[in-house]
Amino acid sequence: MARNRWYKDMVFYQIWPRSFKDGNGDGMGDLWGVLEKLDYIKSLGCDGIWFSPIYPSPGADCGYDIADYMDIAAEFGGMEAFRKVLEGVHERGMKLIMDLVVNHTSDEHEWFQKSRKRIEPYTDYYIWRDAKPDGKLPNNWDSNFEGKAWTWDEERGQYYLHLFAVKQPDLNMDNPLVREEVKKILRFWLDMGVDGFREDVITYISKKEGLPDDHLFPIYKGMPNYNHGPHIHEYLSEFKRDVFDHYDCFTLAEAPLVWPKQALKYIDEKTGQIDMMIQFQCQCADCLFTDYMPTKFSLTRMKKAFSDWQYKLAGRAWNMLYLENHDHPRIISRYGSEQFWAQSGKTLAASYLFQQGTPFLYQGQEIGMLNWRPHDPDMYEDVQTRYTYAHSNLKKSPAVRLQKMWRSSRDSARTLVQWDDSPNAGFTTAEKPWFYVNENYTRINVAAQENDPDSILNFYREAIRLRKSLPVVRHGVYKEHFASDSKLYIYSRAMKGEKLLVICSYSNDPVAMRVPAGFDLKNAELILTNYKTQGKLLQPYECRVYHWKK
């Protein structure tokens, strides 16, 4: 089936379930909520959801630790209301993906219980391997979440590889079974009618032949050997060959540690397997190498990674844009300026949904929320978190410790939505809700904000408007100015005479206006601002977009 790439016309929402909207007054998020405030997304100009995961699932982490991959968890709503939200979601003219969960499942999968009994054909379903003849583990590889990637089972009397959580085996895709298995899953959810799948940390699943021990990475040893392994793009290929080009859907992987020229072996229009790339590397302008070795925001390292993806993708790829999701912290706190709230958060917004490519927003980040500061490390729920705190750092005290995790927890990205001033911010009507709520809540939510003409979420609507409006968005030119500019990010966009130009400051102090040659702004309408005035100089985070008609 010809693929015509609906995708490259659309914004899409993310969802993450259980902090979204609360449906039925449980306290936990659910499709009944998310049916709630379909209409509510689709003002905001999305025309496409992402459900982070929504199976049955035991919850060591948040859902991505999948028990039964063909039904919906009943604490979500079961089949009944996701059945009503995807009739409902295309009933507006919307579409719908999933998140595929295929490098692990959960030990209480029913495939992993058979494995640990031996019972065919599911024996060689997990990466199952003896200890070393010395007594020590089978290699040196570390997991992402949990101390090092092995666990010994009692049943089986072997241990089994696990890259994230204890309770996150991983598959053995090396076995054309469980590659079927995979197949069962994608056709069964688009044969119901979904609309394609977000495909997490799709780069891992083949692993190395011989697992060989890593004595080159510096953290999470192991990794060159699964990233990127010796038979991705053949088992994806398999994929796409077997199911997605038989049905008119969207794949979007996402790649932990992957450049431009890498990614176009996965999404090169012509020879790639997947349509689109989620990359992290703008998403580490504030690190060294995760969200859990911060430093200090770089600008001139965001604008880089914005840019080497926009001109080595351009013409051959198409990219997916993002600034927020569920495993990073919110992004008015990392990169923008809580002092300067609104102003910072309309920046960031400018800063990436002009560029070439589909965006993305993630649920709260159309109204600014902002880093979560518990005064308990208890209070945390993200399993990576909890090690991390309890494991990182033990020189430190108890109070410097728990600050690191103030500017890395992805629990930051996994409170409440703030939906009113109401107690748990309108999120739910019981009592106690199954996370917390920011503190911030009666201040910043959405009911503040939907009649407010200046708001975060009023200048997104418009930016989204915009950028739909304006073919050059979608067909134009990317280019950046003044590159070493340690303040400002100013980039064009240019198609048949017609151009774009954004210009975003990021400084708390006010700064010189920089405009490229060739850019008369007395031709040019200002279209997109976050100040009511505009001068000679830059007020703290300004952004201003102009627009030359042809």
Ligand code: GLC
Contents of the next structure:
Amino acid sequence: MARNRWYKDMVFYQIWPRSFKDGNGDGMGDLWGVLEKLDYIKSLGCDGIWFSPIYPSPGADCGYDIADYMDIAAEFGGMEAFRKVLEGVHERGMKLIMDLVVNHTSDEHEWFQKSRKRIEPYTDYYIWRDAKPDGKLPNNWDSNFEGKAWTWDEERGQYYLHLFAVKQPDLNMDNPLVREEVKKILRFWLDMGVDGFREDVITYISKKEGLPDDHLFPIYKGMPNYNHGPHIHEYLSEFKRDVFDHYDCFTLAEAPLVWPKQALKYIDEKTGQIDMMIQFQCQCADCLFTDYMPTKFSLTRMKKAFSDWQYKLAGRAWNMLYLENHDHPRIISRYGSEQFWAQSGKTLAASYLFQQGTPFLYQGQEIGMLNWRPHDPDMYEDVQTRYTYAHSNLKKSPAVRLQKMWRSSRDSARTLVQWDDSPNAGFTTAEKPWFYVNENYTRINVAAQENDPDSILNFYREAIRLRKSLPVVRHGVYKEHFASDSKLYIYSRAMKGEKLLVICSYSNDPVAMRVPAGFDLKNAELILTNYKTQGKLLQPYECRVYHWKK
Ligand code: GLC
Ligand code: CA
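If the one shown is the form predicted alone, what is the structure of the form predicted in complex with ligand GLC?
Next comes the full complex, and the chain you just saw is listed first.
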């Protein structure tokens, strides 16, 4: 059956529910708050919502440690609020996707509780191993979050594998019963009317047989032995065949380490098992491998990553486009400039919103929220941040160590959404919200930007409106120009005579404008820009989008 692939015309908005909007005044974001803001999301031009996990969870990894897959956490409003949100989303002609986290569960999930007691059929639901004869760990793998990947369980008398936090034991996907459980979860939500899933670290679910030691990777040891593992395509095909093929839904897979050729094995439209992939390469223009190893931002690296994916997926698969999510610090603080806050926020938006693919915005990105700067490391909540802080740069001064966290922590982007300039940024009526608000909220907030035609918020709205009204953005051929230029990102889109040229400066100083051959600006219309007047030089972080009609 030919699929209509409706996701190709959409723009998604990611909600990280704890910090989005508190609707019942207890200090924690919830679905009642989401309900209040559906019209706002729609007003951005977004027609899809991705929810980070909203299931019952002890919260060891802010919901990515799930204790019950078929319910909604009471603190978010439970199933009642969820049904209202789902209805509200569909009434507005929008779609909703859930986060599917099945590489691991919470250790408080009933399956794990029974597995550690060897109660059937749960005994082999997780990855249990004896200690080595010399008492050592079963292998040398690292967890992605806190130390080694194995924790001893007294009750069972064995180690269990956890590629993330200690409280996130990995499921044994080689067990067919576990795969049946996954399918049950998928059907449960799809039958309720959910439109698809974002699949958390799904490329990790098949581990190499025998769980051998890894001698390849210096950090994240073990990754080559579980990322894109031996049965990954088989398991994903099974989910597709048994579930997804029977629904009008779409799937988005998170892949922490992947390159286009590899990605095509998953997302090639003829042969793949899923629709789109979240890749991290565009997030690595200022770090090596992960956010926790920051280096200087390199525009050429960012451009190369974007272009590589644009070129290599063209005609075969569809790009997922994003700059921010709940796992990365804020983009203006990283790739742009806090000094040229509004200009760089807009240039960043133009840099990705006119590419081919389906763009995602992360809550607060549309108003240019910035990295949060705590004065005390104890203010950090995130398990990964806390572990990293406690174990790295120990010889450096507290100020330097905090600066490194400011630059790299996931919490930098998890502060409360800044709705207005009232206490706690209008996020809650409670005195003490669950987390902090960035002190800049009196200056940077939705209310202040709503009525300002020059705001970042209204720039996003206009860019999205244009993107949706110009067929060349969906269908045109992408080409990057002046790839080695370290200050300008220039790309074009072209289709049957219609053309688009996007010019973005990443410089704090004015720089000479460059126009690729074959683009005569005299015949073009300047459809979007972030400065009132245009000269021969590009002003700091100036962006211009030119359009040639057919
Ligand atoms: C993904 C999520 C991240 C989570 C991790 C473990 O990378 O995006 O937030 O901590 O998986 O589930
Ligand atoms: Ca609440």
